[in-house]
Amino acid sequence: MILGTVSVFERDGIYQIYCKAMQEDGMGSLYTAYEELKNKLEKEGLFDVKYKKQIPKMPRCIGVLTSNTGSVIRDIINVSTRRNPNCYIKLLPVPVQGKGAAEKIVEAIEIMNKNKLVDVIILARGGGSLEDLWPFNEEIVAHAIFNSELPIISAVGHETDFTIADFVADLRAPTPSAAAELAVPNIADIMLELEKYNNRFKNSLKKKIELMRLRYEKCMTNRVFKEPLQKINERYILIDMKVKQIQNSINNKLKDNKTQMVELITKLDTLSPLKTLARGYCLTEKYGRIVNSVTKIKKDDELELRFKDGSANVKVI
């Protein structure tokens, strides 16, 4: 930029420039203001990702912060109504430039945030010099975007034109009319989207009651659903084996145990004191119990004589 005079050398026709200040061009006072308000922001965090709010996929109503007159209000609501005609816009009308603007557009979105009125908000205007889009470089806008509760699409001036506004902001849009696509989904995707999961639910329903067809039939031709009773008997069969089984051990044990006292018997026989009788000898008794030694009898006791076929009373002489 070059402060000075003018004049005209009218013998040539040429232009002469009598200079009295220069300055590097971009860098003019509000350049950089711009970048001291920018780095300053930056530093506190108010460009970070981690503040962004998500934009709402399904919104059910947008707002619109800009010029009620003006081809921004009608391009957004032309992209809108083409993409989803169900989606509602409240424009609240806010000066975009000038003097008291950046005021009334902090206003509009305390406004749209304290009565929640829509879903997301559009801060939108065209394009112009940097003194035409300052209003988006003020301090207290850039508060007001990073305080709202409400997601904010930036959507000032052309593709190029970048403001304090768009980088606070949840999400930028190189035109009002990106913003409007950015913030209405179209409904002939959503519905081919539709369309298409409806038809995977389809098949996968098919399939699954296919599967489940198979193994119905599976199931019916099972032994178990075919003959429900032959378990049944198979168990009778297996008890009566059991028993069988059981007799048999019984029985068995009964014929080694008959086997086993006709022994005992037998050997208890061969000691008993009656076979020793029946070969001629007796058993003395005297009050009951056996004699086994003179010893133990004296004169004229009475004593009992055992035979094999009876007993005698005798008396000691």
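Residue numbers count along the first chain shown, from 1. Between two forms, the rigid core is the largest collection of C-alphas that superpose within 1.5 Å. Just so it is clear, the model here is predicted, and its values are computed rather than measured. First, how it differs from the form predicted together with the partner chain.
- Taking the rigid core as fixed, one finds a CA shift for residue 45 smaller than 2 Å between these two forms.
- Once both forms are fitted on their core, a CA shift of 2 Å or more is seen for residue 289 between these two forms.
- Relative to the superposed core, residue 228 undergoes a C-alpha shift of no less than 2 Å between these two forms.
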Second form
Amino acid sequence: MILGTVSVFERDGIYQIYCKAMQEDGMGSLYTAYEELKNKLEKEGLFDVKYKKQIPKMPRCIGVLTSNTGSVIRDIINVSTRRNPNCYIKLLPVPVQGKGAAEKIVEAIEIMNKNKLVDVIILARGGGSLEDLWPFNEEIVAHAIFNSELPIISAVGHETDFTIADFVADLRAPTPSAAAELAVPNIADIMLELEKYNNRFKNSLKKKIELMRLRYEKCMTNRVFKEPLQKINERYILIDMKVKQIQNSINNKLKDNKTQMVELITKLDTLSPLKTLARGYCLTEKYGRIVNSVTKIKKDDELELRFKDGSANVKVI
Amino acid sequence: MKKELNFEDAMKKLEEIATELEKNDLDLDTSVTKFEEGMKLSKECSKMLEEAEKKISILIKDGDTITEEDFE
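The block above covers the form predicted on its own; next, return the form predicted together with the partner chain.
Starting with the chain above, the whole complex follows.
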């Protein structure tokens, strides 16, 4: 691209350009430098994903490298304290544009690293022209970011601005506010997560206990535990039955004997001479012996006559 | 000085304990021990979050020394 005046040499019909300024065609010299450096660093591996450091989930302290005036630091503080009311932010002010800014940024990154002052660094700047953002496209800044042991989140310019710093950083945030969101965990979310763990612990222990209880109950339904006396009762019944059996057989025996006895008594009664006496007969005895024939007596024998209601002594004549 | 609790490690440990407890093949005694360990750790984590203090400071470089002052 050329800036100048044009004149015509009339005789030959030639146009001449008197050049006052000249620049490469395309996006301009800064853009060319940007593209060149970007390609160079990419080849050197500075953008490689394998070198990206993990951003801590719960940083105790967040370092912010930006201007101590302006809205950027305000935005970062606002978003950070909204997400975590108890967050700890250390601001290390750096110039974010103009001559010498890159050197100051490099120095600040080194200070943070040397003293391990924070857990994560936010390198931030508000929007601006390519010239304004230039310190973030400088090679020394790129190397400082790459060499930083502390993870760095870059948030330079607006969402559409991509600086070299953004490519080298461990994480690129579209805006400073977004950087704060990436660096500061939402405490409410973390608390919820902790609560979830508590519930998981409680539930699994409850489940375990419930399982144990079911096992215990199943055990307890076993007859041995449920009716421990049943076996004994069964034996009692058996004993009772046997005792009854014995009793019955004794009773039967007794009854049999009694029947037999009654029979015998009846028989005896039938055969008893006393019955005959009752009908009016009498029994003759001589010296205690029954006289059953007339030949057994003679004159003057003393006899005893037995009646149903008594006896009398008589003499044979 | 008391060793400071690393939050990432603690969260990882919480996940580990939860998974182990949920597997259900632990005996009751071990389960109770794990449960207590988990509850204690999660309590420590919440305590760490609750006890942190808000602080916004500005670092001022003076030669080789860095001093920290309240920003707001």
